[in-house]
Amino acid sequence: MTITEILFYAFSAVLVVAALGVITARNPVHAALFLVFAFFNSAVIWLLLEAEFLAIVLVLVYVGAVMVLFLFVVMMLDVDLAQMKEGFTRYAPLGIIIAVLVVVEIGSVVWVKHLGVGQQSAAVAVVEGYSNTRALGELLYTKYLYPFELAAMVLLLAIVAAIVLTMRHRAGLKAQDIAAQVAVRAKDRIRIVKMDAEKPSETSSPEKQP
């Protein structure tokens, strides 16, 4: 067994432990941190398989953006754990059935020989000067150009839809008009009133009052 295989099994075991921590942690923040740890181990496995681009994208996109957003949302929201656990027993049978189905599907992928999983025991050695990023770019912009552009259009549509939903007019919503704020003048907002100085009367003085 080579050092690469030892590292692969080691990081895979840590990945499984981190994944179990995601679904067993009682605190949502701890579950999100376990998921970050699982992403890091997945990125290391991608590096061992010589998929450098996928590894760095996994770290930058999921760990650096998505999971940070999850952590901010979880920490800012007041999550009532007691209310979340109220319907646990009611949905427990459905969860167990889904878990069993997932385990069966994973077992079929790993152990069934006709799927081709067992025909290759190790990663194929690449030639010198091979670039995984360049090969992936050539596939995306040649063979899979139209699916790639279609996925980009779907994501763009999702971004526009999110902006439209946040900018829709609702009752009591105060929208900010940047152009009106920039064009405002001081004399339109501030009025200076000149008044003569007056002395307080003796009857209104606090010392004279009974």
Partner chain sequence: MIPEIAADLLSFLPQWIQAIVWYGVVAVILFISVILIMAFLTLAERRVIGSIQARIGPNRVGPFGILQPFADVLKLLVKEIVIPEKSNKFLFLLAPLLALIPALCTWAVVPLWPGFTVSSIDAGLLYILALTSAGVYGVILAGWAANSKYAFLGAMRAAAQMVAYEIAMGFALVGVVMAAGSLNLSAIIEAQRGVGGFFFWWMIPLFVVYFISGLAETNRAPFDVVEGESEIVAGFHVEYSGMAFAVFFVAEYVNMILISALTAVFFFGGWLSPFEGWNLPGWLAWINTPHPLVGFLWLFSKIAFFLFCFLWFRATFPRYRYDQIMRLGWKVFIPVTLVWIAVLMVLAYCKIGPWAG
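Starting from the form predicted alone shown above, please give the structure in the form predicted in complex with the partner chain.
Next comes a single chain, given without company.
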């Protein structure tokens, strides 16, 4: 076995353990952290395939952004595990069917590959001076430009939709208008009145306290 193979099996084993941890951990925060760990390990496996761009993007997007928000939510929620497990027996048959389906699908993919139909050739070591990032960029911005742009538009639409759905303008809401606050001048707020000084009269002078 070469070093690469040893590393591959080591990281794959850790990945499988981490993935098992995601579904078996009792504490939801631990489950989320196992998922982060699993992402890191799959990134390393991609690195072993010399797909550095994908590996780094996996860490950037999933570990750096998605899972942070996920953790954020999971930590705020008070998840009651007993309540969650209430419907376990009721939904178990459905779960088993889905699990079987997924196993069959994965099995069929492996079977098709085994027959040699549409088989992917094993990853070949790249030549010196090859840049994974450049190769990906050239493909994305030339051959697959329109699908790429389409995906970007769909994502943008999703962002706008999410913001529109969560933004409500209720009447009577007291919100700050920062621009108005910054633009305020002293003469808008106070009026300075000039008054003549008056002498206190003899009769109405305040009583002296003892």
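Numbering follows the first chain given and starts at 1. If you superpose the two forms and keep the largest set of C-alpha atoms that fall within 1.5 Å, you have the rigid core. Everything numeric in this text was worked out from a predicted model, so none of it was measured.
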{"property": "Core superposition between these two forms, C-alpha change of V103 at least 2 Å", "result": "yes"}
{"property": "C-alpha positional change at I192 between these two forms - rigid core reference, Å", "result": "10.2"}
